[in-house]
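Taking the form predicted on its own, here's one chain by itself in structure tokens.
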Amino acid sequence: MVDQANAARAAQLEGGGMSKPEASTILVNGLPCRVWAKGEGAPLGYLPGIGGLPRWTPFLDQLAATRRVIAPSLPGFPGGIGHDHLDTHFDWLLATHDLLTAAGLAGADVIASSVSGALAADAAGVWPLLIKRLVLIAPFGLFDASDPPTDIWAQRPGHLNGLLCNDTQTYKDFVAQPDSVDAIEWKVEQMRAQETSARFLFPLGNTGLAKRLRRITCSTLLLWGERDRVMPFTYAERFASGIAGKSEIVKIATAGHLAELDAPTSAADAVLTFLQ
């Protein structure tokens, strides 16, 4: 199947000039995921935003200088599949809940940025132990009518690199297609990462979350780049003031929506500093 074989794929794909991460394999729903680790120390989990992980950042290798760092795929992003396989909200909370088991992270620390942010924060209240201490990138899962965020689904071609990142050729660089894949399978990986998000966010990126938020009982880092043009600073606020468990913020300085890929120092200090 095309599917498995892109999944296969993505296991093998190097993260841009930096060392290899290790690449294993989980089942979700009976369907495999690709996990990608680095580093030696506490795990510490990373649930990326819309695009998914197609490459290793140099954030993710700060981080691994001092932590384990364990980066699975949910279903439909690069190096995962089976999101087609999930009908409702519930489904991929049930999917995240047993990601993050399978790679070793249940009772571990976990940063979800945007997209995945809704549901690590939605399973950090459902399931109590399953997180310990959260960092959330700019997440999803609220809706304020009169504050809404960018519709990053409804954007005309090229045009939504501008907006995940403060430097469009950062995100550029990111997605770019490696020498070793096919360029039809690329944009073919890029377009269901698109339709996976769209699958349990579109069209609002309201998951309901607002009615759940006082369940979330863990220590929880909210990190918001100064220049997001997805989602405005006043959700931070909300998620802060709608979490039972302790929470603070902390803005990153020139950092578009996608701040760990802007300014992934900055980013990763703040994250190692809420962690000591």
Given for the second form:
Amino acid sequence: MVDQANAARAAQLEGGGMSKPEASTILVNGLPCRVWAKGEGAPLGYLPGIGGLPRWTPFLDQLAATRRVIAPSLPGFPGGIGHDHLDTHFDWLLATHDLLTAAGLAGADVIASSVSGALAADAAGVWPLLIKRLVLIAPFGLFDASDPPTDIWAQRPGHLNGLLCNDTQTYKDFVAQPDSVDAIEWKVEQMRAQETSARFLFPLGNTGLAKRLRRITCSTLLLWGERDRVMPFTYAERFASGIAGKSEIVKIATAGHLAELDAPTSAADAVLTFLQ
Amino acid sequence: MKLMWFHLMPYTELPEDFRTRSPSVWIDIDPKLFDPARGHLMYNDFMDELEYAAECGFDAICVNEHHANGYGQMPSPNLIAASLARNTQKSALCIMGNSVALYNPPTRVAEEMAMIDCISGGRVIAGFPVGSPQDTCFAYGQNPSMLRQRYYEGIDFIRQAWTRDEVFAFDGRFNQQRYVNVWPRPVQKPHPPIWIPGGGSVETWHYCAEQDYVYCFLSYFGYKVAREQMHGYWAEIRRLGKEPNPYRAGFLQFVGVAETRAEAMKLYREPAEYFYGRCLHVDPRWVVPPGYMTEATIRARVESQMQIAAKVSAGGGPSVNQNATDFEGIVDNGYVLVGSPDEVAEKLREVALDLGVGHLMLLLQFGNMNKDLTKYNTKLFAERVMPQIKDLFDDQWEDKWWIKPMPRAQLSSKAAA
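The form predicted in complex with its partner chain is what I need now, so please give it after the form predicted on its own.
The complete assembly is shown below, putting the previous chain first.
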């Protein structure tokens, strides 16, 4: 059933200037997780931010012009189930490892945005050969009480959408229900995705990553929207100073927390420049 | 029918401009608003009121748990219940309840309730709510996505701890304990009655039916809002082939009694408007952390919202407004039932029969109601309302979910006094 839904979703992505990605399914802990892939070239992984990846995006399309972009869905994000089997950070870390490996991304370059950044950063530190080069877009994982991130789980109805992108309409379009998808199931999928982030990050978004940052030895790009209303820019500096490998910070103008949605061209250019 | 006197213990001196001055009554209520010297008086008044209700003959006195909350000042209901256990003799002590997912290990809950059951000679009703999102996820930082799994496991742990007659290991998903041995043991066998407060999810109804626990619909919005929930509960009970015994259910209602309806409208206006205006000023940001609601409940709610939207577009609409803060709206919508003793008795009889509830919990103190008015309301209810409805259901149904106290001859001299 999940496979059929994922194939149907992929089919809906034609139009709007984008062709559809290829859809396949892998198993994590024996449960199905969708993989979308597109393009030719060296594999480049993408783990999406809050809310997961309900539809293919212009950012991924631009990367797919020169790379084979592979976007596996974490358990609980759209296209994947099984988040409720994962209780501890260790469970989530293993699931991230298994997901990347099963999707054919072992040893590849990986982009991880927002909440997924906390998992990818830890995975890079724990398994140094798993990720070749890492791009983190405003990642979670650290917490400083004197400069806390916005509490994304304590928002009035409808407010979160306005926080995630610089242009609210951009996020609304990203999560808008396609006509052919069942309204109730779409809503449930969105709520499940929100729950998934909470399951591995509630209440502070602090996974204890601070004491493991030094294990990250791969080159890392820290990409930050200049108008991020969720994760303060000071966290870019915290990540950069803690990571043992070479790191650099790039700010994206007129972009919010999910910078790759607000400014797909600038974000894709920054990523491809870093990965050259 | 059982008539149970419930206290929320609200802070009674929130300022008049509270709604505009403070973001919420819960979680981020301004700590500077709490005056401990006034708190001293409030707690002592409230405990006097609970003890007075027991003296007046209510079947139970009820306490509950809230955290960082300006209208519910019992972070530990067990502390209050322990005191009530010493100062009352007959009333059941309904602890409604302990949010077991907050306590790791839940051993503490099993121990404290067993202590109170011993002190009181077997008068504890053990309420186990999931806990509101405000109390559990925001005040106590519990993960909303794992709360219910922890909750069910916690109740299973406590039940085993109360009933198994050997030291045992508990190897749960969230709780691991090599040696479980609750000492003291509860007086009531196999264990104190377990009651579950719920908000109307089908899963909770199934859980209560399967485990043979009492389901309680505790809402601040009265009997009109409760109709749909309770009718759904009974339909499910019948569908599951269970006996529709009204003592399987509990329900909470605010009540204000006076000699006449006009007098009641005069007396209870201020405390009701204080409660619904100031005490229920809750910022919506604290209401639905992701994962708190199950997917089945989300589906049911989205379907229900779509049905309501369709009804509204067809010219209908929801029949009960849940946002009233003026007294006329509060009364018209049934949040607070006011009237003369006869009027209140007649209405409560009708409500109990309609909802099918054998355990009626009554909030006879609400908002900033002072001790004198609370005692007046309590006494009038006990003397003039209670006798008119007390016999309801008892000729047909046995309350299998009530306390089983020790024989009087075995009680301590103070407890038997």
